[in-house]
Amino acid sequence: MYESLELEQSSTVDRAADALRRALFGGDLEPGTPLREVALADSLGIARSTVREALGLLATEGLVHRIPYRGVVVAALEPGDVHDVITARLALEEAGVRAWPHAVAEAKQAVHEAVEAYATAARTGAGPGPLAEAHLAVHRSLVGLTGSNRLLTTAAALNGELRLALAGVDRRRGNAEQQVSQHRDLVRVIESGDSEAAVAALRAHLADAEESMRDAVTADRAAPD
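Now the structure: this chain alone, the form being predicted alone.
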């Protein structure tokens, strides 16, 4: 009896977290927005303790931050944070790109599978959240070429910080299939075996991503409350 009650509560927490993710990625809750437990509980028709647990899940994903004396707010990057994260990503992904010639077949296959999953998400009209996750999975797969689980863990943490900003970019652009095409082109250059050309293509790709995300973050910060 007690186990079933615990499972039911867990399911409620998961559903609440999913509802909040949809609002975050859909742009209904802008970066920096305070998340009040009582108001959310009333809106979702659930207990305040359930909201608190759901927010805890989102905090572990980097989607919300707990700030002393302010409570929980939607995660917000500063423009300078975007540059810092992209710089770190470049170091990780460049290592993966250079490792391509010596990477195991499974790691190379994972890159192709990630691109195809991204293409499917774009083609089927996945929402901003799933689309951003599929997009970032392509970049994690590049890091996977190194064969280092520690580098993959670091990449996952960095990408967590970018999920909301990237979802905002995807909403503004509305050109997911074009983005997929650009990733296919990048992978073709990587497959060519010309490491320097591949690194140059990766740097150009991430420079464009940084500019788009910095613009999105700046626009979010300038938006009226």
The other form holds:
2 protein chains.
Amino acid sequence: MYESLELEQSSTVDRAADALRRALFGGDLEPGTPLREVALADSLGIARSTVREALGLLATEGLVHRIPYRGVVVAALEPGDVHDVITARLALEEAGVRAWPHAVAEAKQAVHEAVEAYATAARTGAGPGPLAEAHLAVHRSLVGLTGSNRLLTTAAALNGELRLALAGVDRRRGNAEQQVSQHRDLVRVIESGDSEAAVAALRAHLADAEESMRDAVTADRAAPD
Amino acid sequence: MYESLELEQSSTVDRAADALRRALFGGDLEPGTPLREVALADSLGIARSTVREALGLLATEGLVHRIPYRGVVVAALEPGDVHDVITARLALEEAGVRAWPHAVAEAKQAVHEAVEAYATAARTGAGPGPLAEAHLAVHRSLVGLTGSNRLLTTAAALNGELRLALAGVDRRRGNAEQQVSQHRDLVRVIESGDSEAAVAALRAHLADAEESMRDAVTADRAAPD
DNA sequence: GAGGACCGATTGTCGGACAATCAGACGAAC
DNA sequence: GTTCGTCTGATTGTCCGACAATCGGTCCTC
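Starting from the form predicted alone above, please write out the structure of the form predicted in complex with a further copy of the same chain.
Now the full complex is given, and it begins with the chain already shown.
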């Protein structure tokens, strides 16, 4: 009885980390901007040690970099990082695609739901942030096909690193509907059961994504408005 | 000039985390043992806040679990976790194996060196700890074939979770030489260029490993000597 | 202009303090 | 006898203030 009840407890560190994440994804902070501990502490109204812990969290997520005795700076996605992350994502999502035939029904269902959520987000004209989130949720659902929670969490971490840059890409392209149909096609190929074709489609899709993202990153670097 | 020079700076947190890791891998701590902050603090001769940060590190590595207001306990590898970790490792190493034809020469070289190091470790009768480390290094070198640093770090994290249990397996089996030759065969198949055969061999190898590890974990659970 | 000594700013670590929360014991009420 | 409230001790979460270590930059000397 009462199995569905749940009460999430929120520590101050978590709330601080959330606030910082929102600020990062909001795009107010340029990559390279230093995050001063004392300034954040009395800006958030919490102690410096708590800020430190929150920043440590973000650092392990790859959203910021901590340099000893120099402080924490907003992570900048180098072009080389884009390739690294995309390679990693390909490995994870390819594993998911290959696992489709043996995947549990819920995981398959989750893929469809993620695509539909992405479609409605695009149709209703959601902002760049939520749209990017819905997009990445589709890719995460592919990883979910493997059935490994650990792969899912690493996929989420990788997505976190990309979320900022990806919002820029969507803003730049603005062809959300086309993006959605491209993902619909991808899922259709996956469902067909032809693993090799599905992997090839995924590879092409991610190669395309890498190119767009690399352009976005270098553009940001050239003209950081 | 002087490119080879380097001076690693060690923070107190890192040294504390290392000490705790050694204690964990040393096997003195049973899974489920609570790690009290104040006790560790004056046992290590450092402040409690520093201990907290070090424990946070280990928690993100999955070596310990932190329960709010309850403390951190040594992580216990449930049988379900074994499957989860092995599935994740299979995804990563399979990606590496498939990348063999396009991998850079250094990465291929690293695989051979890892196997040789494993062989000498087995031949010279290294202890269970170093032997397990050499074993896992071989598998990590496979992930290195993908060329993605992020995949390598997640592989390292997954290996960390297994290191404890794996030492138990090697101790139990004691057929180190046979294990080495099995890995030699695996690498030979990978080198052959037949990706499908290589993946099949890897899958069989990991399935075998999963079984051994599951047995070891359940045995530890039944008789935690 | 190269090298060295200072300086302000920031982080890393420490120690102590207090509130929040937990597990367990104890006892009262039905 | 079970359930519930209360209490208590232990432990963690958070805060605060302090100081040493380290960094980047400036100035000064030669």
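Between two forms, the rigid core is defined as the largest C-alpha subset superposing within 1.5 Å. Positions refer to the first chain, counted from 1. These numbers come from a predicted model, not from an experiment.
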Original post:
between the two forms, with the chain as two rigid parts, do Val74 and Asn159 end up in the same one?
Top reply: no
